[in-house]
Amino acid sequence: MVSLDFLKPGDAGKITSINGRQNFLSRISGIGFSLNEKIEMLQNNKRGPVIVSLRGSEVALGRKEASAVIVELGRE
C-alpha cells in the first residue's frame, strides 16, 4: 500500500484508508473519496497538485491531501 502522492500516471487501485481530521474527511468524502473506491492517477509531477480519476471525474488534490489517501495498487 502506498499514499496517493507516490503513484505514477497510469497507476490504479482501490482506496484502503483516508487519514485526517474530521473536517478533512468530511470534505474529501463529499467529492467522492471513500474506502474501496477505484482510483487512477492521471497526473503527478512530484510537486504541485495531483490529478486523479475517480467515479468518472477528474479530481485535483494538493500534495498534503494526497498523502493522506492510502491506495492498494492493482486491486480489482
Contents of the next structure:
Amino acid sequence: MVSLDFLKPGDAGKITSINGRQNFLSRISGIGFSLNEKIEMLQNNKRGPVIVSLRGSEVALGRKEASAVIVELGRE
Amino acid sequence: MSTLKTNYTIALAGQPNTGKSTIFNRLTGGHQHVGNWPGKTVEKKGGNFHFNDKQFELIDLPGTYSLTSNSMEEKVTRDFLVNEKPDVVVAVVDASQLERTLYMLSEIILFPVKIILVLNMMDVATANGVNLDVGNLQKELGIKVIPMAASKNQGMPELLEAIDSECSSKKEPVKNNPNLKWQTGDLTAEIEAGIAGKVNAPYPEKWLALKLLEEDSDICELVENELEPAAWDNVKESLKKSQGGGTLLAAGERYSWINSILSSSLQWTGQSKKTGRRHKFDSLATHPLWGKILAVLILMLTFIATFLLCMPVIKFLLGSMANISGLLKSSLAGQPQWVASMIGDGLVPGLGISMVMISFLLPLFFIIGFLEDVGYIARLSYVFDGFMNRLGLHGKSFMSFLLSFSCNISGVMGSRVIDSWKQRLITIIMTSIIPCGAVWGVIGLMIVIFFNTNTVLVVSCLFLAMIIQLMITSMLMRRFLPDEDYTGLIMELPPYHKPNFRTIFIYTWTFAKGFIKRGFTLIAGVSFFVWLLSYFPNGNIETSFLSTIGHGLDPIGSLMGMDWRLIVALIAAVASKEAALASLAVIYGIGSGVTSITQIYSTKVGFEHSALGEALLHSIGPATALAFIFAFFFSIPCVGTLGVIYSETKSIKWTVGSACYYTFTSLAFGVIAYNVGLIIF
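Return the form predicted in complex with its partner chain of this protein as a structure block, the form predicted alone having already been given.
Full assembly next; the chain just shown is listed first.
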C-alpha cells in the first residue's frame, strides 16, 4: 500500500484509507473520494499537484493532499 | 374553497460544472437579480419566469459539492432548504459523471422537499457511451427525472411541465421517508435511534445522524442543545466507535446509495471513457512549464482582444465627451459660471469615465466568461496553484493578479471565477496592490527624470516592496477572514465543453446591470466630488478646497518631503492614475486653459513632458521624488477600481476599508522611501 503521490501515470488501485482533519475528509469525499473506490493516476510530475481519475471524473489534488490518500495498487 | 396558489419558489441546486447556470439562464432569460444572502457575503442569484399563468421565483443556490457546515456556501444552501421551504427543488447533475455528481442529491433527498432530478448534458453522456434507463431511475428514486441538454435547449419544456405539475401536486413530501432505498450503516442506525423523536428541528433524522457521524460542528451543537445530557452522552459514545472515520463512513454510505440506485439503470456501452487517456491539449494546458506559458499567453491575448474591441468605442466616447462638454458649456453661457463648469467639467467627465469603463469591461467579461464556460479556468488554476500558495492564495487568484498589471479593474472582474467567497474577497482587495499600466506610465516618467542611471535598481526595489506588501496584506486579510475551510488543492478538472454563447451573453449582461447599478453611480459620484473640491470656492484650482486640503496635509506631506502640489497630484490619482501627470502639469502652470481637475478627462491638456520634467527637477529633490514614486506605486485604488470593488462585493465597508488601508500603506511606503532617500542622497 502506498500513498497516492507515489503512483506513476497509468497506475491504478483502490483507496484503502484517507487521513486528515474533518473538513479535509468532507471536502475530498464530496468531490468523489471514498473508501474502496477505484482510482487511477493521470499526471504526476514529482513536484506540484497530481491529476487523478475516479468515478468518471478528473480531479486535481495538491501534493500534500495526495499523500493523505492511501491506495492499494492493482487493477481488478 | 381557497384561492389557488399561483406564486411558487423553486430552488436550483447542484454541484459546480453541472450546467446549473445554463439552466438558470434558460429558465429566467434576462430577468435576474443579484444580491447577497442576508448577512452573508455569498452571492444570491434569483430570477422569475411564468408558465401556465403561474409565476415562479427561481433561486440559484450556490454550486457546492456537499452540504456540510465547512463553507458559507454550503450553509446557505442547507439553511434555505429547511427555512425557506421551496415548493420544489430542482437538483442538477451531470449525466456524463453521474456517480460523482449525484452526491449532492444524496444529501438533498433526505429532506422533506419535492425534488426534480435534472440529468443535464445527456448529449455528452450518450456520446461517451452512457446508456441510462431514465424510467427505471425514476422508479428507484421515487422522484421525477428529466433528461436534458440545456446548452442545446433540449428538455426545457419537459422541465417546465415537471415543475408545474410538482407544484400543483397535493402529495406532500414526507420527513424521514421510509420508501427511500437507503442502506443505513449500523453506526448511522444506532445514532439515528439515539436521537429519534428527541430533536426539535426541521432537519430529517437520518440526515442529522449522518451529519453527526461527519462531526459537522453546527449540527453537533444543535443536537447537543436539543438532547438531555444523558442522551447526548449516549450519542457521543456511539460516535466514538467510528474512531475518527465518521466522515468517510457517512460518505461511503451516500456513495453506496448512489451505486445501488445506478446499478439497475446505468450501463456503459462501447468504449468506456475511463481508460485514462488524456486529451493532447489538456496535457499541454496542465504541463508545469508549457501550461504556465500557455496561460500567460491566453491572458495577454484576452487583454489585447478586449482592447481591440473597446478601443473604437472609447475613442468615440472620449472624442464626443470634449464636444458635448463644450457644447453644454456654451449653451449654458447665460448661467452662472459654476453651473456650466459643474455640468461640463464635473458631470460629463464623470459619466464619460463610467461609460468608457463599461465599454472596456463588457468585452473583457465576455472573454473571461468564455474561458470559464469551455472549462479552461480550472487548468489555469491548476498550473499556478503552487505559485499562488506562497502568497496564501489559491491558483484561481492568478488570473486576477496577472490581469491587474494591465488594469486593476479587470483584475477585480477576473476574481469572478473563484468559487469561494472568502478567497474571492481576499483576491479582490489584493489586486489593488498590483501596479497597473497607468501607474507605470506616471512613475516611469518620474524614474527617468530623477534616477536615469539607476532605473533598474529603483524598479527592483518597487517590485520587492510589492511582494512584501502582498505578503503583509494577505496575512492581514487572512487574519480578518480566517479561512478554516482551506483544505489545499482539491479541484475538479471539468471536461472541455463547446462554449454556449447564450449563457455567456446573459452572464455578461447580468454583470453589466450590476455594474450600472453600483459601480456607475459610485464612479460618477466620486468624479463629481473631485470636481467640487477642485472648482470651489472660486473656480481656480490653486485656491480651491483641493489645494486647501493639500495644504492641510502639509504635516503628512513634510514626512515625505512633499509640498501641497504633489499631495494634490496623489489625491487626483484617485479619479484616474493617468490624470496625475496632467494634474501636476496644471498645478505647475505648464498645462493651461484648465480650471478643474476633472476637466482633464474631457479636454486634452497640452503640456510638454520635458517642461514638466524641468519644473519637477527644479522644485523637488531626489528623496522626495523617490517618496512620490513609492507613494504613487502603492496609492489608493482609482475610482474605477473602487467602483468595481463595490459592485462586486456589494459592501461599502470593504470598499471604504480598502481605500483607507491603501491610503495608509501608500503614505507609509512614501515616508519609508523618503527617509531611505535622505540617507542615500
